[in-house]
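One chain comes next, on its own, written out as C-alpha cells in the form predicted alone.
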Amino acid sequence: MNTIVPAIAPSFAINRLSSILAAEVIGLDLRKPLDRPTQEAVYQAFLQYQLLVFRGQALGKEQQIAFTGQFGTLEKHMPCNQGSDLSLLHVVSNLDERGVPTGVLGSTRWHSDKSFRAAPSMATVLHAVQLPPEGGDTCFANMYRAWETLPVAIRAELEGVRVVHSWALSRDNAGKIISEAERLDAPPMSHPLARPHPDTGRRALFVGAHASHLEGLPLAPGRARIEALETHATHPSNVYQHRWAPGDVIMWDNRCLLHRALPNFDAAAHARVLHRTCLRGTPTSE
C-alpha cells in the first residue's frame, strides 16, 4: 500500500489508498481535456479500484461537467437537487440561502446514487469546494466484497432474488414527502439483489437506503433481510473513509459501492460545500 506505481498511460501514476478500495491519481489537471489513451487508462483504474481521488483540483462548474462527460452521459438530478444554476451539477451544501451553516447534513444513510432508476447511476464525481477544519468525511463500502464474503449457503439462498428500490420510500424515511411529479418521474424499480457489474462481470450486493423490499417476501421480513445485509456490507472492515482535503475530486463506481456522509463535524458552525455530477448507467440484468 502507498507505493506509487506507473499507470497504463505514462501521463499519470497511481497510489493505492486502501486494501478495501480507492486509489489516488497523480499527475493530471482535470481542467484540461484528457486524450483518449488517458481516458481509457483512468477508466481502467476506476474499474480496478472503484474510487479515484484527484488532489488539488480547481474546477469551475462547467469544467467539472466537461470532465465528467468524458466518461459517459451526464444525467439531471432530482428536482429537489436542482437548486443550482446548472441542472447537471448539484451543489451539496449545509448552508442556507444567506450562506449560513444550518446544522443539517444530508445523505448520512448508506446508499447508491439513483439506484431507484431503471438504469441506476454509473458514477458520481464530487469536488470539494468548502470544507470544515476537520471532519465532514465520506465513507464507502465495497459491495463486491459484501457479496463475496457472505456464507456460501446464504449466497445460494439469495440467487435470483430481486430487490425493489424506491425514491418515495427513501424520502419518506428521511421525513420528506415527494411531489406527484417526482413520484411519476421515479416509480419503484426492481433490480437483482446480487447485481452483475456490466464491465467486470463481478456481482455486487445492491442494497442501501433506497432499497424498499425483496420481491416475493412480505414487507416486514424483506425489510429485515435488507437491513441485515446492509449491516454485513458496511462493517468497518469493508469501509474506506475518505478524509477530504481542499481541491479533492473523487469519482466512484455506484454499481459496486455504497456511500454516506459522516456527520463528524459541527454542521451548525462550519461550511461543507461540494459539487456533484453523475453519469447515467445501464439497465440492470440477471
Ligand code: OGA
Contents of the next structure:
Amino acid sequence: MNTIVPAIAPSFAINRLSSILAAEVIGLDLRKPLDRPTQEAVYQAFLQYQLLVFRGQALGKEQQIAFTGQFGTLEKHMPCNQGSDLSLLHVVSNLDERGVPTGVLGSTRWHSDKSFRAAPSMATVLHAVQLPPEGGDTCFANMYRAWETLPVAIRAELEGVRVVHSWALSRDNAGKIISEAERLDAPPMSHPLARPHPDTGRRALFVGAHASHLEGLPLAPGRARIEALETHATHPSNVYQHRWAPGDVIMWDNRCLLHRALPNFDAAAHARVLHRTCLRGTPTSE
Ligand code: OGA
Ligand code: MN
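Previous: the form predicted alone; requested now: the form predicted in complex with N-oxalylglycine (OGA):
Every chain and every other molecule in the complex is listed next, the one we just looked at coming first.
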C-alpha cells in the first residue's frame, strides 16, 4: 500500500509501509533541528503508525543524540554495552574490537526495551551504519492489535492481570550469567499485562523476553500463558519486517510494539552496525 498522503504539517509527507504498523516520513533532513510544529506532527505520526522510517539520513553520533532528544529524555545505555564513547549512544554491532564479524547477533528474541524497569523505554532510534549485503532485518509486532484481536472472553479474563518482567530471569533463559550488582540493580517489576498507552489510551499486550510470570498465578501456568500470548502476538499477520537500507533511521514506540533482530544473514561473515539512542518512558499505570 504505497499511498502517499500529506501529513498535518506541510514540511513532510507520510508513506504507509504496511497495514500492521510503520510509515516512512519523507522530506526531512534529521541533521537539522525540527521546528515545533514539525516535531509535534512527527510525534503524532509516531503515535499513529508506531514506527517511523526516515530514509537516506547521514547522522553523526551527536546529531543522532540531538535528533532523539527533541522527543524526550535520552536514556544512558547499560554499563555492559560496549562500543561507544558517548554514554547516550549505544553501538549495536556484531564486530569484535578489531572489526571482525563475531557470528554473534544480539536481541533476536521478541522484547520491548527495558520492560523490566519501573519506567520502561518509550522509544528507540536505530540508524544503519553498516549493513550486510542482504538480511539483518528487524521485526516488529503490533501489541495494540495483539490485545485487540484476542477473543473477548480471554480479554475479560486477563483484564487487571499483572505481569512481572525480570532482567535476571531473561538473562538466565538466554543462558547468560549476570553479576550480583546487575541483579540488584534490576529487581523484578510488575506491570499491567494489558498496558494502557500513556498518550493514546489504547491497551497494548505487554509481554516479550523479559516477561517472567503472571502475578497471583503459579509459575508454570503463568509462563505457559505468556508464551501462548506471545505466539499470538508475533504471528506473521501481526508483524512488520524492516529491510534496512543504507541511511535508514527508524524510531519506534516500545509502549505498543515488540521487536527483534532477525538472524537472516551470516553474522560470522558480514558486518552489521547500527547506532542506537533511546528515550526514557514513564512508569506503567493502571
Ligand atoms: C535494540 C534492538 C534489534 C536489531 O537495539 O534495542 O533490539 O535489529 N535491536 O538490532
Ligand atoms: Mn531492543
